Amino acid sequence: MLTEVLSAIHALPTPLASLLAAQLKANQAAGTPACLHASQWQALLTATGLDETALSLALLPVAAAFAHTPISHFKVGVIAQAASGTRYFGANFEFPDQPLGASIHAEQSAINHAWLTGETRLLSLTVNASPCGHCRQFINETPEGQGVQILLPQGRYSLAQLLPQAFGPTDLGISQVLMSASSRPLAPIAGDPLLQQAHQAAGASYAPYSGCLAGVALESACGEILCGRSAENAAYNPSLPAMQSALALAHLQGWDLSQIRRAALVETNAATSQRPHAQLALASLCQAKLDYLRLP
C-alpha cells in the first residue's frame, strides 16, 4: 500500500484507523486495495458509531492520499458509492512534463475505478473540494446523471443543483451512457496475450461520439496485468483516454508506475486516434514501449 495512504490511515482516530487498516490490507491481498465493500462499510459504521455522511467525510484524507500531484501539489480525494454498496476511492493524477490537459481528475479516477471493476450505477460522490466544471460534465455521463448526489464538507447537493441546464448524451442523440453501455464484440486477434487483453478492453470501452473503441493493457515488473478503456463525454474534452484509465487504476492498486514492463493499445479505425497521447503519457512515467494495433 502507498506510504501516503498508510500515513493518512494512522492519522485517523484509533478505532477507525485500526479497522480500516485491516480491511484495506485484506483487500490489497485480494487485488482491490482502494475500495471498501458493502459489508466492510457497514462494519465501519457499527464500530465507530458514525453515520454515513460523517464516515464518508472522515475517510476523504485517505482517498486524497492516493493522489499523484507533482505539478500542483494539490490533492483531491473522492469516494464513489456504487449501487452495490461498495465505495471506491479516487484521486487526481498528474503527468510530469506533460500538458495539464493530460491530468486525471479525482472524480474521473473514482468513476473509472468503479466502472473497471464492473459497476453499472453510481449513486453518490463524496469530494473534499467542489467538483470543477470538467468533472461535473463527466459525472453527467453516468446512468444517474443529474440525480447523482455530491457530498461536500459544506453540504449535500444533487448534480442537477451543481450543473443546471446540463448538456449530455441525449442532446447528441445518444441513448447509451457511461457504465451501463454494452460491450461490442470485436473480431478476435491471435498472438501477443497483452494485445489480446487490450483488444478485449477496447470492446468494453465507451466511445459513442468518435467511434474509436480503445483499450490499454499494462504489465508490471512482476507480470501482473491490468486494463483500462476509454470513456468519452458529450462535451468531448472531459473524455478519459484508455491509457489514463489504465494508469489511474494501476496507481490506485499501488503499482510502481516507473517499473511498468510493457504496455499495449488496441483501437478501432476512426477519425481520432489515442496513440500519440498514450505514448507521451506512458513515456512520462516509465521506459516501457507501447505496442500498438489499429483494427480495421
Ligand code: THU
The other form holds:
Amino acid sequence: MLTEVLSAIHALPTPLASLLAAQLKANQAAGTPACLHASQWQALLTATGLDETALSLALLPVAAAFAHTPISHFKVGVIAQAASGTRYFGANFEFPDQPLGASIHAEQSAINHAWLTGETRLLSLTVNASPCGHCRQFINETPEGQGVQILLPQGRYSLAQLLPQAFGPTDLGISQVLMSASSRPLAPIAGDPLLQQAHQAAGASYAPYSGCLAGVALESACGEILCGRSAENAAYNPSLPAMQSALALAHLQGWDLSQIRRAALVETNAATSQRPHAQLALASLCQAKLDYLRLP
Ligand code: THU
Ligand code: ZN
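Give me the form predicted together with the named molecule now, not the form predicted alone.
What follows is the entire complex, opening with the chain shown before.
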C-alpha cells in the first residue's frame, strides 16, 4: 500500500484506524486495495458509532492520500458510493511534463474505478473540495445524473443544485449514459494476449459521441494485467481517455507506474484517435512502448 495511505490511516482515531487498516490489508491481498465492500462499510459504522455522513467525511484523508500531484501538490480525495453499497476511492493524478489538461480529477478517478469494477449506478460522491465545473459535467453523464448526491465538508447537494441547466447526452440525441450503457463486445481477435485484453476493454468502452471505442491494457513488472477504457462526455472535454482510465486504476491498485513493462491501445476506426495523447501520457511515466491496433 502507498506509504501516504498508510500514514493517513494511522492518523485516524484508534477504533477507525485499526479496523480500516485490517480491511484495506485484506482487500489488497484480494487485489482491490482502494475500496470498501458494503459489509466492511457496515462494520465501520458499527465499530465507530459514526453515521454515514460522518464516516464518509472521516475517510476523506485516506482517499486523498492516493493522489499523485507532482505539479499542484493539491490532493483531492473522493469516496464514490455505488448502488451495490461498495465505496470506491478516487484521487487526482497529474502527469509530469504534460499539459495540465492531461490530469485526471479525483471525481473521474472514483467513477472510473467503480465503472471498471463492474458497477452500473453511482449514488453519491463525498469530496474534500468542491467539484469543479469539469467534474460536475463528468458526473452528469452517469445514470442518476442530476440526482447524484455530492457530500462536501460544508454540506450535501444534489448535482441538480450544483449544475443547473445542465448540458447532457440528450442534448446530442444520445439516450445511453456512462456506466449503464450496454457494451458492444467486439469479435475476438487472435494473437498477443495484451492486445486481446485491450480489445475486450474497447468493446466495453463508452464512446457514443465519436464512435471511437478504445481500450488500454497495461502489464506490470510482475506480469499482472489491467485494463482501462474510454468514458466520453457530451461536452467532449471532460472525457476520460482509455490510457488515463487504465493508469488511474493502476495507481489506485498500488502499481509502480514507472515499472510498467508493456502497454497496448486498441481503438476502432473513427474521426478521432487516442493514440498520440496515449503515447505521450505513457512516456511521461515509464519506458514501455505502446502497442497499437486500429480496427477497421
Ligand atoms: N481537482 C480535482 O481532482 N477535482 C476537482 O474538481 C478540482 C480540481 C484537481 C485537479 C488538479 O490535479 C488539482 O486538483 C488542482 O486543480
Ligand atoms: Zn474536477
